[in-house]
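Only one chain is given next, in structure tokens, and it is the form predicted on its own.
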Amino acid sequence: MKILQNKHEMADALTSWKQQGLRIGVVPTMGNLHAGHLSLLKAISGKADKIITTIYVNPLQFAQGEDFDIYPRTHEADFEKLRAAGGCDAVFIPDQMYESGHATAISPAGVALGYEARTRPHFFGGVATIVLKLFQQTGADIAVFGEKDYQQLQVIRQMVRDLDLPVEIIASPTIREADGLAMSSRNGYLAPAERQIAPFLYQAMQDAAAEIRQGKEVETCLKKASDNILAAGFTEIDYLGYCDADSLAKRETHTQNGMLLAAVYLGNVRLIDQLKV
């Protein structure tokens, strides 16, 4: 498993792969990783001939005050990890994306807008920049996304799409613990009480799901599980919304296409989570 530190280091061994007509398949991810990244190599196993990971936490989709300094940086870990689980070709740890002077960015719009750009409207437009910027020095020919991260994948799908770019875009399902509460680097700031109530959030999600797939007002079933939430222990719900699971635009009603987002904090920390109706 090559590791590989720069952009020129990642050309070099790009070119020795393209030259043998190779398809380049491509896992991004901030690091600190965890069976749910781990699924994701897993996923676009045998459909690329060369896997790179790519481990970068990326400024740009931090805001002020957000967790850019203590996010866990555990590159030696992860490359046990990853060779662990084998599959994976290279990892690509860029030590800089963003040359003295950077100042182009992708600026989504579509369904890049409402929920996480609600709070925090920075978010996707550094994602989407990262992401191009990866696929660009990766050759990526098809690269995989968790379905945890809905509405990001989305955003990706779209950018994809829009800038005619020749990458294939897989999601994987979201990977859960034992007691059901969606894999993220970020449960590791819950304390051991939190860490308690936190399943509690995507229990209350298959409730409300169970409630709309009967019939039942949507807007009753949100407040509802709202509730539920908040008096299981939750700090505040950022949001929690019914929608298509392709436009992402609010339906009041059931559909065939339908999917629940939500975000909620935990004390300090934000959880995300998604359940497709």
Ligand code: AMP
Contents of the next structure:
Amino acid sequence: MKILQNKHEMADALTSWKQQGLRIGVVPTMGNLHAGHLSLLKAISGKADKIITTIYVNPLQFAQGEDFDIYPRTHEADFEKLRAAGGCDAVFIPDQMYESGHATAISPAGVALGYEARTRPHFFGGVATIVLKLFQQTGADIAVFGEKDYQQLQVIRQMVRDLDLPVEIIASPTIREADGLAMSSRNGYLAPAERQIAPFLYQAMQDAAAEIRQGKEVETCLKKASDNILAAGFTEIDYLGYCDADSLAKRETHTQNGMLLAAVYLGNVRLIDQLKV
Ligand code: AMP
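Let's see the other form, the form predicted in complex with adenosine monophosphate, since the form predicted on its own is already up.
Once more the chain from above appears, this time first in line as the rest of the complex follows.
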């Protein structure tokens, strides 16, 4: 497994692969890898000739006061996990992505509005900009994203469509702990007592989904789930919404392509989750 530490090393590897006509698959991550990330690697293996995992904690998608400085950087352990998993030909781990004077950004609207963007308006512009740069630098022909960050997945699909990027996007399902909690690097911030409460988010979403499927009024189901989430010990609900899984437009009644999206706080820790209804 090659370790490529800047865009020049990446470009050298890419030149030789492209000369051989190889198809490049990319798994973008911020590192601190867990089984969710490794499932993306598995999902893309067999769909490309060379697979690159990227590790970069992107400052552009963190606002002042968010966890950029403390975000876990566990590079050696990440390399070990990738080696053990197999199927990763290279790790692209640039130390910087924005040269001095960088002044261009992607500004997504459409599916990038609402939900995450309500409290994190900077977020999807930062994500789209770094993902486009990573696609350019890695020569991605195909890339995989987790459904766990469902709105992000839709923002990337929209960008690829709108800007005619020659990259195939595939989605991979959310990997969960045994108790249902969606795996996330941010779960490591949870205190033991909070970790006990955390799985209840997914439980409440499953209960709401069952009621919506039975034809109950969506607003009533969401209100009940919100009350239950707060009663379980969560500090605040950022959003809990029911929408069309493609457009993310709000839906008031049960629909074929319905999806629940949630973000909640447990103390200072922000957890997100999603569930197809
Ligand atoms: P991150 O390192 O958190 O930016 O995530 C990198 C990629 O891994 C994104 O496409 C995420 O959606 C995906 N991912 C993170 N957690 C999970 C999970 N529990 N299951 C599946 N994919 C995940």
